[in-house]
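So this first bit is one chain, no partners, the form predicted alone, shown in structure tokens.
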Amino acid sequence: MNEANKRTTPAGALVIFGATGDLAHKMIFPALYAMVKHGNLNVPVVGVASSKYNMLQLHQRVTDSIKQNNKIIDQTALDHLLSLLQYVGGDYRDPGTFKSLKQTLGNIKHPAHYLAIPPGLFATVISGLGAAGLAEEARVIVEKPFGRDLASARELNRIALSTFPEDSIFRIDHYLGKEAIMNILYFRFANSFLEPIWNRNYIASVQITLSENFGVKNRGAFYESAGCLRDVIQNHLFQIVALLAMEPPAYQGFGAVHMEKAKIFQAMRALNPSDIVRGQYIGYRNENGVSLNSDVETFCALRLFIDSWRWEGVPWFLRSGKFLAETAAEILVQLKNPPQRLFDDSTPVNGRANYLRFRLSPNAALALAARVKRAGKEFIGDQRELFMQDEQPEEEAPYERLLGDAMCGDGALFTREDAVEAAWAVVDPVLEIHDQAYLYKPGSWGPCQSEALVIDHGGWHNPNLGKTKK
């Protein structure tokens, strides 16, 4: 079988590494759930963990997942599931546990291994399929956080790349497969008016705002060993720059995509401590799992350089935090005033010239702010935004468009190998060595230190949500 047919092959089975734990509660089991019902999915589910569960036990953690997911419950299609469903128990450490998997797996054919795990136990669970033979015609799907820097990251590559072709390593970040992100690449490069103002010439700036009006929740030991640039900025903001600021694909296909966003992470200005504001909500520290003299940040703001020949001198400011006063994710690309001032007005209050602005969540919308002339003699305006929301009620979740991607061995919406090294050397030098975490207060924007960073771009867009701008 040629490599081209090596991709395309659909799995024959799903192993998920971790089917006890929460993320397979939360995400994993609702999104198995649409795929039956949308008829994406008749293949075993291999469950595998450390839990000493019987079927009976699987069968009421999957069935509670699924309630508590879904208002509305189609039986046929979660009794349907829950046929599916297969299990193995056992330590990820004893290679005996890998055999019981090969034994369930039986004839079955290119079975898909998703690791949903602490990162901690990747090598080990890579290396046990290595070694119990399951590896071959595999695909291994990983969550993220793929390494902690750059040197662990290398790491992890090395090992899976030992057991796996890297064509058949699906990388998965939830955030791709969300509609929004999806439509930044189709908006970029469908329309034709984009391109000519799409550089340093005509953009001031960008900002990316990622924020959650909630805390950590029952995640504090996670969030002491990852923090904010970790969790949310190297990865999801990340890919969000460079869907934004990649060069037009050669070709129509994901690999001329993924070799675009490579290169704007290879030209990705390393950071240094100057450019970098780390914040932390008042009341962390008192958190399940926190030390009580924790450092870790919550929240996290930064500019960045793209030193490329589109982008060179161009801010681009990313931010995102807990306990902040909206949840929603949004995108200000802020463009230049015009060349001459020819109106007394020209220039808005608050600084801002004409801008787009690309609402991800909580509801997708697009916005183009222009300058509209009073009615009367006087050559005065005001600035309005030409709105538009695009609800799509219908659309797939992320989980479940990633899962059913990575089965069918399309790698579009996955991250490879050298642009997750790229990301990590951009952020290494500031993951040790930078400032202390300032306080905050929940419902707030974060620290006002952050504030510095923006000062001569018209300060931080904080999402209205509800509301267009004037």
The other form holds:
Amino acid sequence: MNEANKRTTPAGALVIFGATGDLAHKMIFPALYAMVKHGNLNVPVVGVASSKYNMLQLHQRVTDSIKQNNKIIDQTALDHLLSLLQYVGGDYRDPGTFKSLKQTLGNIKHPAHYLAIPPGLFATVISGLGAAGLAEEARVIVEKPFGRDLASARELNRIALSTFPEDSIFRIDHYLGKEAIMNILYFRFANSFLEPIWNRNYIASVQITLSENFGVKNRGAFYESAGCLRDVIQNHLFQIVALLAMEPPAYQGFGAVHMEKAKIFQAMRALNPSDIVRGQYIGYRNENGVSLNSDVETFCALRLFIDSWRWEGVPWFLRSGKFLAETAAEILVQLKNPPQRLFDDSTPVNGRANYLRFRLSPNAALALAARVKRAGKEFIGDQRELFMQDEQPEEEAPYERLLGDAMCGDGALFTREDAVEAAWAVVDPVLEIHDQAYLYKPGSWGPCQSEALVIDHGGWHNPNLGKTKK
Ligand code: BG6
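What I would like now is the form predicted in complex with 6-O-phosphono-beta-D-glucopyranose, since the data block earlier showed the form predicted alone; can you produce it?
Whole complex next, starting from this chain.
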């Protein structure tokens, strides 16, 4: 079979390592259930875990996951999902576990192995798969965080590539499976009016905020090993930056998109400690699994530069945090002021200059803000938003989309080795060397020190959900 055929052959089974864990319960089983409902899953699903489960317990666990995630249950779909399940219990360090898995898979070709396990176990499982001959013509789906710094990401890539070719490795960043994020790519390159202004001549700065009005919940121990910069900025927010900043792909096809995105990560200037402000919400140290003197950041704001012809000198401000005032994700592309002030109310005296605003969540929306004159003798006006919103009520959830794509061998919405490493290289210098995290009040917009980063750029734009969904 040639490479092209191999890439598009649907997986004959889905193997989930970590089937009894949190990720499987929260994300994977609900996605599989949705796939069954939409007629997109009809192959065996083999759960692998070290827990001593029997099939009844696994069925209960899956049913519980579906019930927690869906108000109304489609019993036929749930029964069908349960009928696809099989289970292999055993220690990942024991070759016997992989032998049992091989027996369970029998003659099935092209299994997709999903590693829903802590990154510390990736190497063990990948070599177990290789040694048992389970990696041939197979795919591996790897969850984020892909590494915890540049060195560990390189090591992980080395291990994965020693067993699987790059086009059989699917590194998940669930942001890439979101409609609103795919729309960034579409909006940029399906419209002609944008390109002339989409550069340092017209854009003053770009801000991206991903805020959540809840804490680390029961993930304290994970958060202690990650922190906000690793958890969402190096991956989710950087992916958004790449889509906003990339050059037009040279041809139609995701290979070209991957190439242009990787160039953006390579052109990002490595951060230095004065580019970032870290914060920690008051009460974080009392969370389960968190050290009493933890300095791990639950908030991070940073200033980034892309050293390219198009973006020279344009600051990109990124910010994310737990226990902030709203749960929302929004991009603000701030345009420059007109060259001269002809009217008394002109910016910057009266608010922001024109901007483009992309709301990514909780609802998808896009607004272009421009000034219009108020009726009357005086030449004064207001900034108004020309507002577009397009939401599909029955949208595929990111995990459903990404799992389906990985099982079909479509790597368009996954991250590539070079891009992941280049993104780590940007944050690497500040992972260990940084100022202490400032405490902030839950429900605020993070520590006031983060304002200093954007003081010359009109301050932070706080997503305001208000009464409407705008
Ligand atoms: C995950 C992070 O990758 O993304 C979480 O681990 C974060 O901490 C989540 O809450 C945000 O994703 P979403 O889709 O809810 O915006």
